[in-house]
Amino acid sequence: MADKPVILVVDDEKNTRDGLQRALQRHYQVLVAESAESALAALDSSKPPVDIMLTDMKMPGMGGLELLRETVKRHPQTACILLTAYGSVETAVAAMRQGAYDFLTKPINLDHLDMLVARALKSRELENKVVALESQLDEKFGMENITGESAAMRQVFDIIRQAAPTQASVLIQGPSGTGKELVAHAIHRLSQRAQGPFVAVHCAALSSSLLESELFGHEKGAFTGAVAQRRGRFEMANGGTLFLDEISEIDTSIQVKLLRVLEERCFERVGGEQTIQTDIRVIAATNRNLREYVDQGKFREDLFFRLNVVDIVLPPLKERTGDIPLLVHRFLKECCERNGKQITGVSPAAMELLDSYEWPGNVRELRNTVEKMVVLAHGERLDENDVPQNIRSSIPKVENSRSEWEPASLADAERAKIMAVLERNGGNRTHAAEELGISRRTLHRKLRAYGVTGKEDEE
């Protein structure tokens, strides 16, 4: 019974209820209610939820229209089909504007009923798929996929929320692997253009001539090999967002044409004379300091200002204090699901190693490292032996004065050593970390554990 679609029949006439129940119960799980009030109770309590409700228009007490409005409000996924007499067809049509799926006139044609119920179920299935797909897209491309609680990332989130609903061009700058394309996707998904296309172009991967054709398209015969007309990315992105990655690498001649599109919202295909209008929002990204490129004459200043209406700077992972454990747990879950592995967690020693590493490849390197650990792990928990050797060997160990016969004094000895070095360096944590041979972030974390606070902790 539970795997059958659930239909609720609502009618104050017993003969109608019983007749519809007999007609439908072969293929569906059928519930019956003699009033709108009892129907709402059935809707609230039904497990699984009701897929379709068949309700009479005229009933004592609460009528069919009021029941429809309550159902749409409380159970929007339930398709409502109204049962009405011939003289009330206009009322039924008006009800459809309030959320009814369709209506049937009495006496009911059972063949028509079967067809209508099947169509309503199919429509509901498609709607559910659309909702599920949008949820997946939000999970993949929305801000939910950008993990971080550090002050630097909170600032990024704030800018995304403020900039996304506008039409302003956005320039995303940051080292490779910091998630610039994820941010671009998030801005698009949160914008008024979310239902339009998101088109990405990786500018550094194409030569100047190929990039021009890729962006603006070309006409047949425009150059050798142009055997047919081809639309460019500006046309493909019409009504949506165009993401230009590695914008710093484009040739000066392309910069001029790009500036014109941003200023006038029109262009011509390569080899063409027709002016094409376009409605796009441009988001650009680079791992270079684009302001320095302007100063060096490598990038047009007027184009820089056009692109840099909203500026988002993504910090390297080593500057995102506290975010690494969050990212590790997120990637662990994703990698286990993708690779069919059962890993319950990460040991403190392994997390310490991951948290102390500098991550020159940023978030991308961390994700790849976690996946490698998951794939090669033998146990149900990742420990320090699962951490790749290049990471383990890159993190110096703090020296201590522990004797072989004093195993319990390791923590005390380490603390004494750190505090002595810190005092010798006048409290300068950078110099103390260099003398100890550990990263500044590791020293900062250990001092917090000792209850030693300073200006940075207050900030």
Ligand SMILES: Nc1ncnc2c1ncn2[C@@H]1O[C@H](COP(=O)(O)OP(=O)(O)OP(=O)(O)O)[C@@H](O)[C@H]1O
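Under this definition, the rigid core comprises the largest set of C-alpha atoms superposing within 1.5 Å between the forms. Here the structure is a predicted model, which is why all the values come from computation and not from measurement. Positions refer to the first chain, counted from 1. What changes on going to the form predicted together with the ligand:
- A movement of the C-alpha atom of A204 falling short of 2 angstroms is seen between these two forms when the two forms are aligned on their rigid core.
- For P348, the Cα coordinates differ by under 2 angstroms between these two forms after the core has been superposed.
- Once both forms are fitted on their core, the CA shift for T178 between these two forms remains under 2 Å.
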Second form
Amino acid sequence: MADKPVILVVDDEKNTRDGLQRALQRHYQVLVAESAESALAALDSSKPPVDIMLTDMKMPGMGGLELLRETVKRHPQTACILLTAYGSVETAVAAMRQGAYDFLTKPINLDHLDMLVARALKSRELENKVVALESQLDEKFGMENITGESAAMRQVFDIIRQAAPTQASVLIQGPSGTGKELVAHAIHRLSQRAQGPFVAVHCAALSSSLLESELFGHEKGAFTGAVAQRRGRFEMANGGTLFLDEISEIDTSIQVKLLRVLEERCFERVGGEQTIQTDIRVIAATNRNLREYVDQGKFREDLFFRLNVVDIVLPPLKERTGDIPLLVHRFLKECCERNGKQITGVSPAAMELLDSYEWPGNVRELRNTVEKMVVLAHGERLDENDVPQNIRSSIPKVENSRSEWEPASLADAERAKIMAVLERNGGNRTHAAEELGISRRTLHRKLRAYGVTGKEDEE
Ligand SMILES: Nc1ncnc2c1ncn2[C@@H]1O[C@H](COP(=O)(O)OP(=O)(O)OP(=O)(O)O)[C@@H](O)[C@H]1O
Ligand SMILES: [Mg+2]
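Which structure goes with the form predicted together with the ligand, now that we have seen the form predicted alone?
Once more the chain from above appears, this time first in line as the rest of the complex follows.
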């Protein structure tokens, strides 16, 4: 049967090899090798891979211990059981420290052999399961929170996957509400630091001196109000990830200190002498164009390069064609669960309105909008009437618009304003013109230019 587990028997004595082979071949596929060297060749070439290796300790040429070390390195899934002469239990114990699964003393008791082999196979199976589950968990907590299938987002996922396991600093850029913090979390969860802390600092929220002591900590008496020693975020993040949000806003004196931590992995607390080592990975985020800050002399170029080893750009939502319906459905499901509502879907017309809106607040605005719609909805399905007024009356986004995030043209803004006011006034042009502070004649002219030919108010 092809599915029988594979056992490799390594011994320089023919009698032992034959004996073990006879004992095992009923239930297992047995390979034999008369030296450590040929055992390695068998391990390298066996398909399916060897499940268990039984090896003698003392052999001419390469010994059993060395074979064990090589096997652990090259074929970590193979469980190694050592065969030792009676009385050399100490060597066997040493071998187990190096990764052997267990040992058997010679002469070999066949019942004992059976039991041990069965147990090794079982534990190998469990280990494989654990590995599979762990990687599923990583997926779940790492990227599962980020929805998107657009080309832009797929590229973001690729970079996250590649960068996460490394120690490289990451700079995440994108307008507000595009998911920068979400991405920072995912990188942490998918890194080897996942078990360590994830510490976030919002750099714009604090004055410069507060930020300094927040980041680096301070000694007692360092400044008025420093009544006790305090550990900073750099210390708290030791062994984990430090997330510096709104990095563009830190002032130059702190930029210098930050650069030093990134370069030398050490710093002093404010008012302190002692140099503290820290093992952290830094992820920074900004909704500004940091390169421009560098060009304007507001941000140190050397620090920019240090932070920008891996560069992730999250485009505005309106540029991620196809992601809006996915996000709507996701948020709809989440909001229904949270609010105990039963809404089964979204009408095509409503989806069209959501899909063509500009979303200046990006995913955050979309999420809040869906939440609002769910809370206020009457029916079982969200339709046009559930879409907030401001979205219904806004002008549709221009397909394939310029790719940088910049405001719409003045004419677009004017048109949007006029259409919104007109909508609010129920189509009454007299009232709309009044509210807009223009004459009715001007309003008519503009509407005609937009191609709006609706009924005129009666005089
Ligand atoms: N791709 C996405 N999939 C699912 N949820 C998302 C996605 N992007 C953003 N969100 C949600 O949108 C909200 C805003 O995301 P986040 O806080 O990460 O944005 P940000 O870029 O850090 O914004 P800011 O610059 O304002 O801090 C959060 O509720 C987040 O869960
Ligand atoms: Mg944020």
